[in-house]
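Just the one chain here, the form predicted on its own, laid out as C-alpha cells.
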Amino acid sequence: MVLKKLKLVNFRNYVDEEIVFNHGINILFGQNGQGKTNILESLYYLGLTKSFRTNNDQNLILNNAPFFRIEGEFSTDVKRKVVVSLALSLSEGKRLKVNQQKILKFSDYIGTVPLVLLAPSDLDISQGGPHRRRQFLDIMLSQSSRLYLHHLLQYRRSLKQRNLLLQAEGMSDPPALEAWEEALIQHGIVLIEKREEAVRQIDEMVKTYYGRLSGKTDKVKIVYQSSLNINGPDSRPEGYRQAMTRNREKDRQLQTTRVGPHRDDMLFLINGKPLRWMGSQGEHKTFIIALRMAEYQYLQTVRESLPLLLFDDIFGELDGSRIGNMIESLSRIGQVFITTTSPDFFGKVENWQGETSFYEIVNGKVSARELV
C-alpha cells in the first residue's frame, strides 16, 4: 500500500495541511518541535485508530479547535484507490470512513492500512518489562488477523469480568468464576498458539536482519514463554483449566488472574544469553531494528500487501556503516517515512542512488524540497 496524499485539519500543530507523498523513501526534516513526529503519529492513528504517544485522543486536537480530522488517500498493490478519513469531535466522538462508507466497528477496519513504527521508545521492548513485548505481538497480529483481534478483545473482556469477581467482597460463587474461566481458556489458547506460530516465523527473519545490519556473526534468538508451562496443544485446554482451578484461591487473595497469555513474555537471546541483561546499547538498537524489519516482512507476507514503514528520529544514533546496511534493506521494500533533524544523513552512505523525496517542516507547514 502506498500513501499518495495526507490531509491534516486541526491535528496537533497542523491547522490545514495537505501533503503529496511519493513511493520509496520520504524524508521529513526540520528542527525539533516543528511537527515531524506529528505526521508519523497521524499515519499511525489512521492505521490503528489510536496514538502511540498519548492515551487521551483529545490531546491530539489543536488548541481551542472543536475537532481534528486525518484523511489519507492510498493506492493498493493492485492500484485500487482507498480513501480513509478519521475524525474526532468533542461533541460527536470518533468517526471513521473508508471510501465515504462509515465504519461502525473499528476492529473490522484494523489491518486495512498495515504499518510498522520504529521509535526511540522501542528500546523498552528489549530492555523493559513483558508488557511491551506482549504489546508488540498483539499489534502485529491484530493487523495481520481479524480473528486474532476478535479473540484478543474477547479475552480482555473475560479477564476483566473474572478480575471483578475476584475483587468483589464475599465472592463465593464458583460457577460464575468457572464461566469466565471457560471463556478465558477458549480465547486464551488461540492467542497463545497464534503468538507461538508468529514468534517461530519472525525468529528466522530477525536472525537474517540482525546479521545484515550488524555485519557480525552473533547468534540471536526469540523464544515465546508461556505462563502456563503446558506442553502440547492437545493437553492445553485441560491443563489451562487445572491451572485456573489450582490458582483460584490465591487469585482471590491477590484479586487478579495470574496465569494466561496476559502474563506471557518473549525472551530475546544473543549468543545464548538474555539480551535484556547482557546486550550492549548498540546490540539492543540493532536487535530492535531487526525486530521491526521482521514485523514488516511478516505483515507483508500474511497480508500480501506492503505496509507503511515509519522511522521516528532513529538514524542520528547509528553510525555510517549501520545506516548503510539499513538503507540497503529499506531500498528493497515499499514506502518509508523517516523523520530527522539532519537531511544530509544520507551523506554517511556512499553512492546512495535510491528513490528519495525530502520534505522540510517548519511550524506545522510542509514544503517539498530537492536536495543535492
Second form
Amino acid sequence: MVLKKLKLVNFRNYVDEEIVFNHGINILFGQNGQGKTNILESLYYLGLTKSFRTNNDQNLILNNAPFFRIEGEFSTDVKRKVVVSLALSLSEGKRLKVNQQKILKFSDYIGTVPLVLLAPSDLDISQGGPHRRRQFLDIMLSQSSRLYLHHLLQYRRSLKQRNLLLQAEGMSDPPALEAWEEALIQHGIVLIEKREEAVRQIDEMVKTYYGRLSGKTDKVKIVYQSSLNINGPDSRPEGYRQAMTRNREKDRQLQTTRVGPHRDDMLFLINGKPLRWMGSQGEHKTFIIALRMAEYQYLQTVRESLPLLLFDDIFGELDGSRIGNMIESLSRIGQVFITTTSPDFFGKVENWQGETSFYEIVNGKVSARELV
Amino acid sequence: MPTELYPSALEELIEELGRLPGIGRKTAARLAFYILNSDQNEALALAEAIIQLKKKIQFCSICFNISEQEICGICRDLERNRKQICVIEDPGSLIMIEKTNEYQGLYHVLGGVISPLDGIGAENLHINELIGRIKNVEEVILALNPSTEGEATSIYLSKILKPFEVKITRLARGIPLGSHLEFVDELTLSKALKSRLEL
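If the one shown is the form predicted on its own, what is the structure of the form predicted together with the partner chain?
Okay, now the whole complex, with that chain kicking things off.
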C-alpha cells in the first residue's frame, strides 16, 4: 500500500488540508504542537477506524465543527487505486466508504490499509501491565486475519454476556452459564492458538531485529503465557471446560471471568531474565523498535501487502548508531511516515540513499520542502 | 426543531412511531408528516390494518407461530411429521423454512435468543413450553441464527434437552448455492471447510 494523497477536513487542528505523499520516507517536521502527530493519528484512524490517543472520537473534531473527514487515496502493490473515506459527524456517527461504496461492517474493512505505528507510549508494552501486550497481539492479528477479528469480537461479546450473568443474582443457573462458557471456549481457543502461532513467528523476527539494532549478542525471547495452563492441543477444549467449571463459584463471587485469552500475557526475556523488571531504558527502547519491525514483517508476510509504517517522534530518544541501524532496516521496506522536531537527523547517516521527502508543519498547514 | 413546536397530536404519533424498531426520531417525524399529508382514507386504512392485526392475529398456543386461530395451521395439520420439531427464533424464520418445501415436521418459535446484555434470559423465551412438547418427539432441529447469541442459545438448549434422550441436530453452515468461492467471505468458507462432507 502506498498513500498518494491525504485529505483532512476539520480533523484536530486541520481545517481543510490536502497533502501529496511520496514513495519511500516522508518526514514531517516542525515545532511541538503544530500537528505532526495529528497526521499520523489520521492515518492510523483510517486504517483501524480508531485513534491511538483517545477513546472519545469527538475529541478528534476541530473545535465547534459538526464533523471531521479523512480521505486517503492509496495505490495498492498491484497499482490499483483505492480511495478510503472516513467521516464522523455528531448527528450521523461514523461513516466509512471504500471507492464510494459504503461499508457497514467495519470488521470487514480492517486490514484493507494495514499499518504499524511506533510511538513513545509503546514503552508501556514492555514496561506496563499485560493489557498493552494483548492489545499489541490483537491489533496485529486483526489486521492480518478477518477470522481472528471475528473470533475476537464474538469472544468479547460472550465474555460480557457471561459476566453479566455472574452479576445477576439468581439468573446464573449452570446451564445458562455453560452456554456462554461453550461460546468462550469455542472462540477463545482460536484466539489462543493464533496468538501462540504468531508469537512463535515474531519471536524469530524480534531476535534478528534486536541483534541488528543493538549490535550486541544479547538473546531476547518472547513467550506466550496463557492463563489457562493447558498442555497440548488435544486436551485444550476439555482442559478449558474444566477450568471454567472449577472457577465458576469464585467467578460468581468476584462477578467476573478470571481465565481465558482476555487474561493472557506475553513474557519478554532478555538473556533469560524478564525485560519488564530487569531491562534498562535502552534495552526497552531497542526491544520495542524490534517488536514493531517484527509486526511489520509479520503483516507483510501474511497479507502479501506492504503496510504503512508510522514513526511518531522516536528519533530524539535514540543515539546515532541505533538510528543508523534502523535506517538501514528501513531501506528495505515500503512507505514510511516519520514525525520529528529536527529534519536533519539523516545527516547522521552517511550512506543514506533512499527516496526521502520533507514536509514542514506549522499550525495545521503542511508544505512540501526541498532539503539538501 | 424543538419538541414543543409540534402540536400534541402530531407529537404523540411521532413518539409512537419512534418506538418501532429501526426508526429514530427523524424518520418517525417524516412518517408522521407523510401520514398527516395523506388522504383521510389512506390514513384510516393504515389505522384499521393495525387494529385488525391485533384483533385477528394471535400466537399459536402450542408452537407460538402467528395464527388466526388458537392453534396454528401447521400444528393442526395431521399430515405433518409429529416426531420432528424445528426450533426457530421468530415466525420470519418459519416462513423461510416452509418456503423450501423440504421440511414436513412441526415448529417451535422461541421468540428470541438468550442475551443478558438485552435483559433476555431463558425464562423470557418459550423454552419451558418446548420441554413440555418433547416426550413423543424423536428429533429437535435447532435452526437459530448463527449470531453469538443464537449459538449460545443453541448450546443452552442442547444442554437442557440432553436428559430427554432426544436427537438434537442443528443446521449446517456452508457456501450459498449458485455463488462462487471467490465471493464467499473467509468466515463462511472456513466454517464450510471445517464441516466438509465425504463423498
